[in-house]
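Just one chain follows, in the form predicted alone, and it is written as C-alpha cells.
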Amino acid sequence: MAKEPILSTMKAIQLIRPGEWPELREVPIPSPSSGQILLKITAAGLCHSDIAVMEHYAAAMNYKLPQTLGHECAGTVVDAGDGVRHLVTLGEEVLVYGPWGCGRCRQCAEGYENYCYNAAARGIVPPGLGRDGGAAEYMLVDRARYLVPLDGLDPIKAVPLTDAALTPYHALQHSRHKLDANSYAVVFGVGGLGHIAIQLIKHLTPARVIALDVSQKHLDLATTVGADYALKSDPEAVAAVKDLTHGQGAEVVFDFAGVQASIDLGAQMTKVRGDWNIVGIGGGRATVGFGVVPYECNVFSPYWGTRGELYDVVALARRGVFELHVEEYPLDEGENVYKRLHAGEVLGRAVLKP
C-alpha cells in the first residue's frame, strides 16, 4: 500500500502553560526518525490524568511545554522511520500502549514496562504524559512494540481500553484471589476506569460489588453496567458498607479517585488481610501504620498495566464482555470536553476523534 499524501501542518490540543486550559493549536506534522512510527490519530481518549497534567505535573515534573495531551490513542499506521518499516503495514490500525520503558531491564523484561528502572533517568516518558500524546491529527510512536492491532474493534469505543480498562485489569490481577464468593469489592469512583473495572470485577470473579461516587447520575451508571449496591460517596457510607458486609468490611478496595476524602473512607472499608488498591492521581495522601489500617491491609499503589494485559482487555471487548461508555467529541472542542471533565459532566469516558 502506497504511503497516504501527508500535509504540513496539523491541529494538536495543547498544554501551554502549566495551571492554564489547553488550547487548539495548529503545528507542524511530525516526521518519524528511525525507529518511529507516524500514525493517524482515528480517536483519542481523555483522562481525569490530563487535568492533573495541567494542574500539577507539568510544573512539578518539569514537562517541556507547549506538549500535545493525550496518552489513550488509536490511530492508522501512515509512514514509518528506517528499521521499522517491515515491522508494521500501512493502513493498519492500532492502539498505542502508553507506559513505555526502556525494554531491557529486569522490570521490563517480565513484561513490567509501565514499572521500568531505568524511564525517568533516561528520559522515557509516555505520550501525553511528557512528550506529544494523541489529542491531534498526527502523533509519532517511538517503537514498533508498543502497537497493538485493533483487529476491526471501531476505535472510538476501543480508544479507553489503553487506560480505562488496562488500568482496574492490572489492579484487579493483583486483588483477584480474595475476591471469592462469599468476597465484597468497594469501587470508589463511577468515571472512566470505575465503569469498566465494576463489570471486569463482575465477570472475572464472584464477587459481590459495592460502588461509591459523589454524583447519582454515576451511581445509576454503576447500576446499569452491574453494581450490587450503588452508594453516595460520604462518611456515612462507612458504616453502610460494613452492614453489608457483616461488620467486617471488604475484602478489596478499589479507588478510582484518589482523592483526600475517598482516601479517608477507604481504610476504614477495608477488611483484616483486605487490599487497598488507591488507583487514582487525585492527591490524596494514605496514612499507614499500626492500628491506623486494618491488620495485614495490604496497601497497593498500581501504575497502568503490561502489554500482555492490554492483549488481554482487547481481546475481552472483543468478546463483548463488557460495555464502554463513550462520549464522542471532534477534536476542535477538546478544550471544552477537558472543561466538562473537570467538572464531572462526562459519563464514562470522553473521545475526540480528529
Second form
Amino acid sequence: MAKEPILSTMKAIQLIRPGEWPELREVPIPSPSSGQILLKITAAGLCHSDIAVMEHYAAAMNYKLPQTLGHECAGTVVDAGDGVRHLVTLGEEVLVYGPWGCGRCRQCAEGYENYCYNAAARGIVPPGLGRDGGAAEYMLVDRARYLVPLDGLDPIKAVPLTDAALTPYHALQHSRHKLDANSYAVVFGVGGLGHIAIQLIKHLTPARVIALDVSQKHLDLATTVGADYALKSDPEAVAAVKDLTHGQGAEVVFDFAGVQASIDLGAQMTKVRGDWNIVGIGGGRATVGFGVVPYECNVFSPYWGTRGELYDVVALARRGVFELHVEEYPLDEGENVYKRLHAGEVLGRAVLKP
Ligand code: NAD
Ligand code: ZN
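We have the form predicted alone; now please give the form predicted together with nicotinamide-adenine-dinucleotide.
Whole complex next, starting from this chain.
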C-alpha cells in the first residue's frame, strides 16, 4: 500500500502544567527514527489514571511537559523507520500494548513487560505516561512487538481492551482458581475497568459477582453487564456482603477505585484465605498485619497486563464476550471529557476519535 501524505502539524491533547487541565494544541507530527513506527490514531481511550497523572504523577515522576496524554491507543500504521519496515505493513490496523519494557530481563522474558526490571532505570515509559501518547492525530511506537492486530474490530469499541480490559484480566489470572461455583467476587468501582471486570468474571468463572459503587447510574450499569448484586458502596455494605456470603466474605475482592473508603470496606469483605486486589490508584492505603486482615489473605497490587494477555482479551472481544460501553467524542472535546471523567459522569469508557 502506498504511503498517504502526512501533514506537518497535528492536534494533540497535552498536559502543559501539573495540576491543570490538559489543552488541545497544534504540535509537529513526529517522524519515526530507526526502529520506530508512526501510527495515525483511530481511537484513544481516556483512563482515570490520566487524572492521577494530572493531579500527582506528572509532578512526582518529573514528566517532561508538555506531554500528549492517552495510554489506550489504536491506530493505522502510516510510516516506519529503518530496521522495522519489514515487520509492519502500511495500512495495518493495530492496538498498542502500553507497558513497554526492555525486552531482555527475566520479567520481560516471561512476558511480564509490565514488571520490567530495567524500564525505570533506562527511562522506558508507556505512551501517555511519561512520553507522548495517543490523544492526538499521530503517535510514535518504539517497537513492532507493541502492535497487536486489531483483527477487524472497530477501533473505537476495541481500544479499551488495551487497559480497561487488560488490567482486570491480568488481575483475574492469579485469583481465578478461587472463583468456583460456590464463590463470590466483590467488584468496587463500576467504571471503565470495573464494568469489563464484571463481564470477565462472569464469562471466565462460575462465581457470583457483587458490584459496589457510589453512584446509582454505575450500579445500574453493573446490573446491565451481568452483576448478580449491585450495592451502594458505604459502611452498611459490609453487613450486606457478609449476609450474601454466609457470614464469610468474598473469595476475591477487586478494588477499581482504590480510594480510602473502598479500601477500608474491602478489608472487611475479604474471606479467610481470600484475595484482595487493589487495582485503583485512588491514593488509599491498606493496613496489613496479623488480626487486621483475614487469616492468610493475599493482598495484590497488580499493574496493567502482559502482551499475551492483550491477545487473549482481543480474542474474547472477537467472540463477542464483552459488551463494552463506550462514549465517543471528537479529539477536540478532550479537555471537557476529562472533566466529565473526573466528575464521575462517564459511563463505561470515554474514547476520543481524532
Ligand atoms: P472510572 O472513573 O471509569 O471508574 C471509577 C469508578 O469508581 C466510578 O464508577 C466511581 O463512581 C467509582 N467509585 C469511586 N469511589 C468509590 C468507592 N468509594 N466505592 C466504590 N466505587 C467507587 O475509572 P477507571 O478508568 O475505570 O479506573 C479505575 C481505577 O483504576 C483508577 O484509580 C485508575 O487510576 C486505576 N487503574 C489502575 C491500573 C493498574 O494497572 N493498576 C490500570 C488502569 C487504571
Ligand atoms: Zn489506564
